[in-house]
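First, one chain by itself: the form predicted on its own, in structure tokens.
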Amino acid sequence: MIKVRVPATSANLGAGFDALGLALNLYNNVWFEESDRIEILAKDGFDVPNDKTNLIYEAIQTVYNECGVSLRGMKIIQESKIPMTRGLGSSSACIVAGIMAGNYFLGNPFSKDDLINLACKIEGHPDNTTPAILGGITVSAMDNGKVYTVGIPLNNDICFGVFIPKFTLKTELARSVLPKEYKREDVVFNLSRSSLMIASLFSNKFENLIVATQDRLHQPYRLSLIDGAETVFDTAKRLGAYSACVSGAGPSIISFIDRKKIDNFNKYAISMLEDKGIKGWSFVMLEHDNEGAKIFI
């Protein structure tokens, strides 16, 4: 039996729609054992599909299909620490766990680059799956089905406060509210901010993040689906965050925080929300994960 550990991820990071992604030190663990039948269990009691429709199993199946090998079954035990349908890459973690396990059992026919491309083929975009595999912050672009990616070194002076509501938001709904076309000035606005974001992270100019995370392509349309979002943004700002943005498709909100201000956030973040009448949110302080998905034998 092997264990695959996969980090949570936060995508978009403001203006980097479907391109930027960050791995966080919150993990799903999945145990795998070769078997002649399908046996899928949830170690933490979650109700997960226990047949071929399970996303982890589908990912393994994809690897076997790519290699022309028949998959008879698999024993899978899931432990889900990443909140589901909260914009923290839970589905990407399932995909990555599955393809890594499948690759291992077939003798590692695929390189890490191959796995990045395969994960993107399954997910449809690389912003979550790529940092889940590589760790850190990644910038990714697709061309003719191939993912081109670069990692951004991240200064340890910055950490990440994540506000997580009790309610969920399905990615399909969050994408359905986006317009089919955008004005040129909005596209230029995002191009300048995403470029500033990358340059600021490389140069540790974190004071630029307040501008670099501004967005006109997805956040303005999704905020109406996230009850209390504006108050969360305001709370993060009042507590001294460099910036905050919707995590992935939402509804979680991630803030970029100077390490010196961790205590303020841990002490006051939720009480300040409740003082404003915003209840049912939790707050967790996270670090970036630099290792990405790992197999333990």
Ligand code: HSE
The other form holds:
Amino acid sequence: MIKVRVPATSANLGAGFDALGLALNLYNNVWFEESDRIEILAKDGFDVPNDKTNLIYEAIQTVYNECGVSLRGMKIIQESKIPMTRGLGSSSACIVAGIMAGNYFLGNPFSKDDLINLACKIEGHPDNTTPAILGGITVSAMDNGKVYTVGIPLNNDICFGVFIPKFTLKTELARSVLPKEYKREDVVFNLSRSSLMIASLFSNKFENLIVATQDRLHQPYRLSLIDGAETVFDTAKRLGAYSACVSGAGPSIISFIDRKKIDNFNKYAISMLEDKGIKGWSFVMLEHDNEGAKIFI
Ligand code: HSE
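Having seen the form predicted on its own, please provide the structure of the form predicted together with the named molecule.
Let us now look at the entire complex, which starts with that chain.
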């Protein structure tokens, strides 16, 4: 049996819609064993399909199809700590686990770059799948269906406080509320901030994040789908975060925090929300993951 460990991810990071992504130290651990039949077990209590429609299995199937090999079955045991449909890359983690396992069982015909492309093809955009594979912060661009990407390790001074609501938000719904066209000034607004985000993270100019996470392409349209979001942003600010933004398509909200302030967040984040009548959210303090998906044999 092999194990594949894949990190959670937070996509967009504010202005970098469908381009920026960050790997976090919250994991989906998946065990695989070759088998003549499909056996799928979730040890984490998540209700996942246990047939060929299971996303992990579909990802393995894609790898086998690409190689022209027939897949008879697979034993899969999942133990995921990544909450589902919350904007933390749970489906990307499943896709990446499946393609890494499929590649291993077929004798590693695909390089890491091939796997990045394959994962993006299954998911539809690269900003969760690429950091899940590479770790760190990734910047990705698509050209003619190919992903051009760089993954860069992050500095340890910054931590990530993630506010996670009880309710879910499907990415398809969160994408359906976005406009088809944007004004030039809005595009320029995002281009400048997305670039500022990357430059600031790598030069430790974290005080820039308050501006770098501003966005006019997706967050303004999605906030009405995230009940309590304004109060969460306000709480993160009062507790001293550099900034906060919607994680991926939402509904979770990720805040960027100086390591020295993490006790403050751990103690007061939820009680401050509850005092303002916002119930049902949880808070988790995370670190970045610089390793990306790993196979344990
Ligand atoms: N970039 C994607 C979005 C991430 O915001 O819709 C969610 O998969």
